[in-house]
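In structure tokens, one chain follows: the form predicted on its own.
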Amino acid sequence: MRSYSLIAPAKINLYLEIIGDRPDGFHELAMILQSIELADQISVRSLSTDNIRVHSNHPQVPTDKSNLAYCAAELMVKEFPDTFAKYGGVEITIDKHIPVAAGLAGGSTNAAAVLVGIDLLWNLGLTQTELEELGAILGSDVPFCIAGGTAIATGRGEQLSPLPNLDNIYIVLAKYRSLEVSTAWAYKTYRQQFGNTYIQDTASLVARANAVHSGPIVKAIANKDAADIAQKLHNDLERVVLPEYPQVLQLRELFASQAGVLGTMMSGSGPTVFALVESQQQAEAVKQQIRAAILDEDLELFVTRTATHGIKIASSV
């Protein structure tokens, strides 16, 4: 049986602005998304049966239809029934390294890897654009997870415009293992508290989204200036999550007080907080300082760096 092993990177938000409401019930967003080297490894293998099977080494990862990776396989079966009939089912194995429910697109990047893996298994020959269109059916982050690198994301997050790649910017991530923040709650609460500030007319929504393309943080990215990027980090959802989750606020404040930290912010709807730092050595030092300041074993800390790719083939058999 043929199989592919794929690297599925996590992502962080360098910028997240909520512009207004969309007719489909989602928010109109302007974001800058960045792949990081912290990644899961996904194996996709042909089966001689018509089943979809999901396995994982992590006890919190579901192996049924509630897993987005399972949904990705179901979508490919639905979209390409004749090919499915020819090749049969798939077995998906998720080797989990990205923390669960962390705001780092762990589920989305697993789904993206399954789409890419099945495309290869079934010799479909889909383009990246076609894969991204399928990914958008599954979730707003999936298209970016396929493409990876650095990108502006608008619409509900599925409309991507690539930016110059950022490489070798080191990052420290912190996340309480048992702490989860509902993305739906965060956006709903933001709407309740700040909906009166939303842009209402369509032309202005489009103009504001387009303005991000020439914004200060994009110029800093074009210049590959890590210190300048760090000073321009922005996340609207911090306005509702930080007051409600003191542990997340504590992490952010602690990162901000560390020497060598260029800037810090919550990623997405949280609860992960990240810091951009000057070097790998400084990143390790910051990690140790945070560990010494918070002795709670529930706190997970990771050192990683920016990645220039999305889903990548590790091996094939």
The other form holds:
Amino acid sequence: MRSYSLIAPAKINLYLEIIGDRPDGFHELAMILQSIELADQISVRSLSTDNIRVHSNHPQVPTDKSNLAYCAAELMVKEFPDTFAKYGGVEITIDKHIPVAAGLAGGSTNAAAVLVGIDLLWNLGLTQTELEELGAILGSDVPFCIAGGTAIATGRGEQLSPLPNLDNIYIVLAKYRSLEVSTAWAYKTYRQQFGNTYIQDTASLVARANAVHSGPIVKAIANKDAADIAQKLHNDLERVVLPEYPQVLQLRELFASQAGVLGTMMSGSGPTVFALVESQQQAEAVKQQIRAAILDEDLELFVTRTATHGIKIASSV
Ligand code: ATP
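Having looked at the form predicted on its own, could you now put up the form predicted together with ligand ATP?
Now the complete complex, all chains and molecules, led by this one.
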């Protein structure tokens, strides 16, 4: 019996632009996604029985079919029934470090790790493109989580173009443990409030999505200029989340006022707020200053940095 242990990094959005509606009901997006070193550890192991089992050390993470990692295993069983019959079921263990429902793609990266892990466990030899195609069935962020690094994501977020790696940019993350923002609510509210500004015709929609490739933040990334990247952070969803969640707005303002902070933004649909910071030392100092300014144990703070990888094997037995 073999098992694999995988590192599953979280992501932040350096850029998130909502362009318009898609015929499938999702939004047409132009995003820049960035992996970070803050990661879950996922292990996958063959079982002698034919079921899928999920264990987790985190009370907010479901262990039933509503867990995206479970869905990933179920998809592999459906796609490769003969291999499943040969190898049997799968046990998935999730060691959670990424805050849950945080806009950091926690569930998506767990699903990505399970796809990669089962591919290895069952000797399928799938290519990265094949894994990403399977990932797109599970969720828009899953393909990026497999590949990781820095990338432009268009369409629903599943069409990826890699960008030059950004390493060693330090990040402070802040999230209230008990505060959750529903991704569905954020996009629905954005449509209600700003739907009249959406680009309507398909050609203009595609042109707008393509324009991100030559946008100013992409140039800053190509130059690996952290200060310039930090000045060009953007997230359309802040327009609906910040007015509704004053705690998120407060974190955003507090980060912006700290020495050493190059720029700050909400990640995805929130509620996590991140700050790009010049050095590890400054990141630790910013974390301490925020901790001293907000005396609330519900507030979680992390110092991490940009990662240049997606799902990575930690060990195999
Ligand atoms: P995204 O950035 O992709 O929108 P997120 O970081 O906002 O994701 P998740 O951490 O994936 O959000 O959690 C969203 C919900 O999904 C949670 O309320 C949780 O109950 C459920 N969930 C399902 N599977 C997982 C998983 N493997 N890890 C964390 N949450 C999961």
